[in-house]
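Given next, in C-alpha cells, is a single chain: the form predicted alone.
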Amino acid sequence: MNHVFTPVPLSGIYSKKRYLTPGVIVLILIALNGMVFLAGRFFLGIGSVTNLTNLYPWGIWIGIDVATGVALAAGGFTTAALGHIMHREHYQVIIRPALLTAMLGYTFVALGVVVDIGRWYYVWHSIIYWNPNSALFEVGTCVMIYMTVLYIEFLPIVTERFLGRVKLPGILHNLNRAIEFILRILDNTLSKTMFVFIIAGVVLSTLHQSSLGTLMIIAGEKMHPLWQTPVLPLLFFLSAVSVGFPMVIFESYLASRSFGLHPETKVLLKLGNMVAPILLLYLAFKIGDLVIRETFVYLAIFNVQSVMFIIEVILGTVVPLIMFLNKKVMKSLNLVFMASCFVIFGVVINRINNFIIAYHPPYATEAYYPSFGEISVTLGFAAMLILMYRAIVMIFPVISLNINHSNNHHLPHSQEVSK
C-alpha cells in the first residue's frame, strides 16, 4: 500500500466546492463591518473609533491583534525545525499550511502596527532611524525581517503553481516566455539557498517572542506583581513555543472540515504527543516564578487580576496539561482538537493579561474597555485571514492530500485525484 503526499490546489480536485458558502458570506460581512471601522479610523482619526486616550495609549489593537496574533504565529517557526532542520520527513505534510498560516499571520500583525500607530504614515521610521538600545526596535526589526523571509518560503509554492502553466490572454500572450523564465530562476535558486531562509526564520523567531515581554519589563510598577518578572522573556518565548503545535493541529482540524477531507489524524496525534513537555515546562517556570517572588499573596485578593490569572493558569495551562497526558485523550483527534483550543485560549488570555488587565497607567482614573469600533476591526481582521487562507488553498498547493492508491480514502468525499 503506497501513501503518498501531494500538494495540491483543492479547486483542481475539488471543483463542486465553491469558495461562497454561508459560512464564507458571514465572514465577508464581518470584515466589511470592521473595514467600515477602518475607514473611520485613517480618515476620521484613531479617537473616532477607540477608547483610546494619553492615559490608555494602547488596547486591545496591540493585545490582541499584535501581541497574540505573533504568539498565535508560532507554528511556522515550529514546524520548520521540526520538519526541516530536525528532518522528521512525515511532518512535511503539515508545514505548508502552517507557513501559510504564520505567513498571513504576521501580515496582519504588520498592519494591527499600522492601524494602532497614531501617526501611521510614519510607520517606515524604525527602517531609517534605527535606535538598538529599543526593545521595540528590536521586536518591529525582527517581524519585518522575518514576514518578509514567510513570503520568500512560499515562493516555491507559487513557482510550483505556475511553472510551465502561464498562458496570458491577448495582447498579455507576449509577457508569458519572460514570466516563465523569472519562475524557473526563482525555482533553481531557491531550491538552493531555502535552508538559509528556514534557518533565519527560526533564529529571528526566538528573538522577537521573548523580546516582547522585555516590553511589558520595562512597564516596570506600571505592570501587576503576578505578571511582572524578570523571567518575563523566557515565558513569553516558551508559551509561544507551547502554542505552536496546538495551532497547527487547530489550523489543519478545521482545514480538514471545512473542506471535507479527512484530517491527517496519525501526524497530528503524533504532533499532540509533543506539546506536554513543552507546556509542562512553562508551567514550572510559571509557578516557580509565582513562588521565588512570592507574589502568589495577591492571589488571595479578590479581584479582576487575581481572576484572570488563574483562569489564565488552570484553564489555559493546567487542562490541557492534563489532557494531553492522558492516553485516552491522544488517541482521539477530537480530544486532542479541544486540548489544543485550551491552549490557544491560555495564550490568548495570556496576552490579554499582560497587555491590557496588568497594565494600569499610573495617573489612570478610569478602567480601559475597548469601543464597539475596536473590536470590529478586530474581528474584521480575523475574518479577512480567514477568507485570505481558504482562497489561497485553493488556488496554490498548500494542503497535502495522503493519496493511497488502493482505495483513494483520504481523498475529498465523494472525489478520486487521478493518479
The other form holds:
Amino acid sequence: MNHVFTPVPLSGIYSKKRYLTPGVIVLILIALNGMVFLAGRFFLGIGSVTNLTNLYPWGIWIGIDVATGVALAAGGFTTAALGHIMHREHYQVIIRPALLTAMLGYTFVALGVVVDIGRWYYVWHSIIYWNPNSALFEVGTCVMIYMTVLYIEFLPIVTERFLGRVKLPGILHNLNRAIEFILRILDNTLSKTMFVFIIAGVVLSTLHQSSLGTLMIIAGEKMHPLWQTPVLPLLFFLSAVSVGFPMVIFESYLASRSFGLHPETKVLLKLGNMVAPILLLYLAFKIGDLVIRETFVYLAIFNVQSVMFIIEVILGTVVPLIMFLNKKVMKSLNLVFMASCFVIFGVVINRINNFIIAYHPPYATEAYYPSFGEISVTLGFAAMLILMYRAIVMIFPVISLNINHSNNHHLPHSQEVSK
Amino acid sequence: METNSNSHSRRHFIKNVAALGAGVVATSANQAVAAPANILSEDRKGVLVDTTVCIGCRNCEWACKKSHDKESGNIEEYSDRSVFKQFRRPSAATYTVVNEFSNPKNPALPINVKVQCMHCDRPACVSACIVGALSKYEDGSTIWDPVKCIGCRYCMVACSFQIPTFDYNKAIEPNINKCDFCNERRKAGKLPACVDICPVEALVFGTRSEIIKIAREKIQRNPERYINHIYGENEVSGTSWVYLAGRNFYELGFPKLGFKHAPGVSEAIQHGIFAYFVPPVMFYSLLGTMMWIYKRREEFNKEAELAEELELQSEPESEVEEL
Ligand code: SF4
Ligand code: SF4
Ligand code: SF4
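Instead of the form predicted alone shown above, give the structure for the form predicted in complex with the partner chain, please.
The next block holds the full complex; its first chain is the one shown before.
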C-alpha cells in the first residue's frame, strides 16, 4: 500500500508546470476572438453575426455548442454509473476528471443556449412556464437540474481543498473558524447525501441524452429520411453512452500529456475494453433502422447527405469498433487514444448531421453554412472550456498522482481524509 | 466523494431515495394539469382561400400590415406586379404574402397564392414551444404570446409550413412573427383584415365545417376549374385555413405533407418516456437498489478478506488499523 493514486491540485509541490504556455496563449486569443463576435450578437442581434435565416433557424450554436456539447459531456454520467453505482473502485481516479469535464461541458452548453436564444434574459422562463409536450422543455429542464447536480457533485472537491486550510488575512481571520465549521458541516452532509445526487445525475442524463434525439422528430418531412426515425432518442442515448468512455480516455490522455504525468494506462485500457460492446449495440440499431425503414436507398443518391451519413457510420463507428475489437490495439494506449478520437469524431459528425445536414426546409434555395462569427463563438467557447479545465485542475484536487505514502508528511492533511 | 459505509448511512440512503421518489410523483400531478386539452371545437373558424379567384392585388398584404401596426405604405403601391418576379415568404415585415405562378390552362391568367399561418388543428409549433408561448384556441386560431417566448426558434424548426419568422436584427425583444388570425379584430366582431378587404371574395371566412362544405360544392359544380383536392382538409390532420386550386398544389409552393398530425410521434415518445414520471422514478429506484447491492457486496468481500487475513497473519491489529 505504498503507492496510492491521490487527487491533488497540479501546482505548487505537485507540479512544476506554469499556467501560461504558448498553447494556452493561442487558446486565449481564440477565446478573445469569440468574445468580439459575442459582443456583436448581444448588441446588434443574432442576425448580425450568424447566417441564420427564417428557413434555417438553428445552426452550429445549437448543433455543436448545445447538442454535441451535451453528448461529449456524457463521460460524467457513464463514469458515475460505473464507479459509484456499480462501485468499481479502481475507476475512482477517472471519476473526478470526468466530473469536471461534464460540469464545464454543461456550463458551456448552458452558455451556448443563452447566446443562441433571442430573448436570452428570459432563459429562466421554462422554470415557470411549462409545456410537457415539448421535447425541448424536457431537455432544458433536465439539463438545468443536471447542471446543478454536477455542481453539487463537485462541491466535495472544493471543501476538500479548503478544509483545514482556511487562512483569511488580517481582521478577517476571525472568520476562519466559522468558515471552517461551515465547510465541515457541508462536507459531512454532502458525503452522506451524495448518492442521491449521483443516482439523480444518471437518471437525468439518460432522460435528456435521449430527448435530445426527440427534438428533431417534430420537424417531420423537413429532416432527411436517413436520420428521421422514431428511434432517434434511442440512437442518441446509445451514441452518448458510447462516447462517454472514449471522451474520458481522450481528456485523461491529453491532460497527462500536457502536465507531463504518466497516463493512467491500466485504467484507461480497461475503460477502452468496455467501448466495443456499446459501440456494437449502437451500430446494430443504426444499421437495423436503416434496413427496417428501407432508407438505404438514399445512400445510392450521391449528395451531401449520403456522403455525410457514410462518413459518420464508417469513420465514426465501424473503424473505431474494429480498432476496439483488435487485441493489439487494446494493448497500446496510443492506439486506444486514436480509436477514441474516431468515436468522438463520429458522434460530433452525427450531431452535426442530425441538426444541420439532415435539415432541409421547404423553400430553401441554398444550404446553410456557419458564418465566421458563428465559428468564432463556437471555437471561443471550446477554448474557454479548456482554459478553465486547466485552471481548475491546478487549483483543486481533480487529477490523481501516484504519491508515495511513506513520505506523505508534506501532503496537505485533507488528502489523508480523502483516502 | 466517498460515501460512508456504516449501516447508518444505509438507512439514510433508503429514506432519501423514498423521499425523492415521493416528491417527483407529487410534481407529476401538476404535470397532468398543465397538459393542454384537445381543443377542436365544432364551430372553430377558418378561411377558404380560392386561388382561382384571387387576382393578386395584394390588398390583403396592405390590410394585414395596417391592422398590425406595421410599416404599410400606400395601398396604391401594392398594384405593382413586379414583386411577383421573386418568390416571397412571410417575414417580420409582413404576416402574409401573395406569390404568382404560371397557369398552364390559361397563360393570360396567372395563379396567385396567398400565404400565411395555416392555423393547424394540431399545430407542431404549439407542441414544440418550450414555454408554451404558442397556444391553440377553441376558435381555431394559433397565437403567439410575447410575454412567454424566449426566442429559441424551435417553433420555426417544427412548423410544417415554415411559417413563424424571427427578428434576427433585434438585440432586444426579437419577436416570433406569424399571422394571428386577426385575433383583436375578431374579438371586436370584425372580419380578419385580409378577408375584409379582398375585392373579389377570394377569401371566405366561416366555421371550418362550413367552408369545407363550400369548397366541396365548388369542386362539384366546377370540376374543370378545380383539381379535386382541398389543401388543408386532411394535411397534417387538418388546418383552419384551406385552399382550392386549379393546379397541383405542390407546383404552387405548398409542401407535400402526410395526413397524420405533426406532433404525433414526438408527443407519443415524450409521454411514453414520462408517463406521469413513473418510468424515471422506477429507473431511479432501480439504480438506487443496484448501488446498494454493489456496495453491500463490496463490503462483504472486504469483510471476508479481512477475516482471511486475520486468520493468516500473526499481527492482525496493525493491518486493520492501516485499512
Ligand atoms: S402553420 Fe405552422 S405556425 Fe401556423 S399553426 Fe401550423 S404549425 Fe403553427
Ligand atoms: S421561439 Fe418563442 S414561440 Fe417559438 S418555440 Fe421558442 S419560445 Fe416558443
Ligand atoms: S388573418 Fe389577419 S393576421 Fe392573418 S393574414 Fe389575414 S390579416 Fe394578416
